[in-house]
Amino acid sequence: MKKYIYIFKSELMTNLQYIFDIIVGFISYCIMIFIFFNLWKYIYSDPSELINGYSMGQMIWYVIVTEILWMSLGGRQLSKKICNDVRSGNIAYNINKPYNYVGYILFSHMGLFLLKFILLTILGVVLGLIFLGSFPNISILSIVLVLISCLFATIINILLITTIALISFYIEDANPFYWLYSKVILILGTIFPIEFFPVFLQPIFKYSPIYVVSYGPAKLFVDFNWNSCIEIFILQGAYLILSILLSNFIYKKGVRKLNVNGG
């Protein structure tokens, strides 16, 4: 475990050298929140009005949280890195290293995520207070649980993206599959809560990655209750185990294929 912590620290320290570039990239986040604030302000004729169980303030905070998770992740960058490693053969150099490639990807990318997440969270809270003038009614304990849920959501997301990118062992380029995955998560879990979709689709979304990597943490933040919290953590635990097993299975199958073909 020490080697993975070292990988995490090394990546974190490396990205600290480029913190100004990261901050400049947050301009798009500010623009996104500004657009959604005005959109929902137009839709809600009365700020106290409820649409599908959400007030205007809850909708804005929901988008703030989901966009923090989305923009902190850097999923496209991760997918391209893994696909390039497989296509170029660089992944072969990692096979004999004293660490698992999937573990290396997870901890190195978490080094980038953590830095961006902290900075974006600060920015998101500031923007939320500027636009709405108030913070959701949530306790300190609930905030801690939301942060833990965000951590689980990100780990699951990284592992699922890794699994998708490792399909490059079998096809020329897996990036189009990541593109499809990202758009589903973006539209069905980031921009709109599950409650805004037809009732017959909601049970399907509830057991999909959308629920655990995007919707769940944001829902807990804007409308915390213990039943939802327990349910979300159980599903995140199940998806965490599943994503670990699936990513390692695809990787080991790919390595065997690589060895059979002579590297």
Given for the second form:
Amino acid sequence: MKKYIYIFKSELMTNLQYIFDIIVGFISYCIMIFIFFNLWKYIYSDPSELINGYSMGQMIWYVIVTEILWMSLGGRQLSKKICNDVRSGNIAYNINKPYNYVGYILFSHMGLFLLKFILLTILGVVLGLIFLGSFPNISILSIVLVLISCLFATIINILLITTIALISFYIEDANPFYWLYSKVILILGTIFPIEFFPVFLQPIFKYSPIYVVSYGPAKLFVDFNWNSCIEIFILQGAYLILSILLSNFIYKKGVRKLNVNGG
Amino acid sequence: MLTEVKNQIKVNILSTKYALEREMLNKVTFVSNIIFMILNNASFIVQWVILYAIKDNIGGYSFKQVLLLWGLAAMGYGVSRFFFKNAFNLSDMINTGKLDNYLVQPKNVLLAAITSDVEVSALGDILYAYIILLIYGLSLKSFLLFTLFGITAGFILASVSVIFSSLAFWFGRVEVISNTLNSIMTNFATYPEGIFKGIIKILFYTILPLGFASYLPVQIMTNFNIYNLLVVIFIVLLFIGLAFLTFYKGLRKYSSTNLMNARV
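Instead of the form predicted on its own shown above, give the structure for the form predicted together with the partner chain, please.
Expanding to the full complex; the earlier chain stays at the top.
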């Protein structure tokens, strides 16, 4: 475990060198929140009106949290890196190292995620207060639980993206699979809460990754209750085990097919 | 003059053709890139179906008009990234000395640089745009206008990128700023203009010219107006001119790097 913590730390320190680039990249986050604020303001003719059980304030805070998770994840970058590692043969350098490649990817990417997550959370709270003028009614303990849930959500997301990107062992470029995965999470979990979808689809979404990587933490933040909290943590635990098994399975199977030419 | 322009266009078409042939070497990747991009774009229809189930008019746009807006945004994005992919990597090319390759060619440096590579998935955006047009309602007039506005939007996006990327000649690393501006343009392009108020609307018709790339073309397609059409064409020519002016002004300040790279 020590070596993985070292990988995490060194990645974190490396990214601190590029803090300016990271901060400038947050302009996109501000723009997205600005767009959604305007969109929901237009749709909610009365801010106290409820649409599918959500007030305008809850909808904006929901998007603020899901976008923090989404943008701090850097999924496209992660998928590109793994696909390139496989395609270029760079992955061969990792095979003979005394660590598991999936573990290396998880901890090194967490180094980037954590930095972005902290900064985006500060920015998200500031934007929420500027646009809405109020903070959701939530206790300190609940905020801590939401943060832990965000951490689990990200670990699961990184492992699922790693699994998808490792398909590159079988087809040359697995990035298109990532695009599809990202859009499913973005549309079905980031922009709208599950309650906005037809009733017959909601149970399906509840057991899909959307629930654990996006909807769950944001729902807890805007409308905390203990039943949902326990349910979300149980599902996140199940998905965590499943994603660890799946990513390691595809890596071990795929690496046997690896054929590196030249040097 | 006319022969020179014709030759230049011929060279750029050949350059795009060869870049495409290079990308087609792996057929599975080529086809999957296009198909997945179409599916990727199509997923956003879900977003608007849900929003229009709540309210039947968003920002003054009907569902069909939003479809058209999406189609034009995809077409503009596709045209700009397929034909002028390197317009979006230009600041990196300037900083790493990769422009050297194009300086020694006897044709236009800017066009040679930005047309030397293609983004295959952008073909998926273009195909998706025409699928949207089919859903919106296909007629000869809508097809011609849609194609024209797709091309003008592509020119605008590429020109804006060239203008901002060319700042690298003076200020060095501007990739983050130019990339952010490009992504801002893409993000705003798919939402109805009417939901925004105040200063942002002025930006849409100045430094973020989405008004001319998307909003005005949607208006023209739903309610044809020759005056607005001429305005769009004039603005496109203006942005192309500005892109060439900024690039060539900056090129005088260009100094290569000692980075060795091979172009294959």
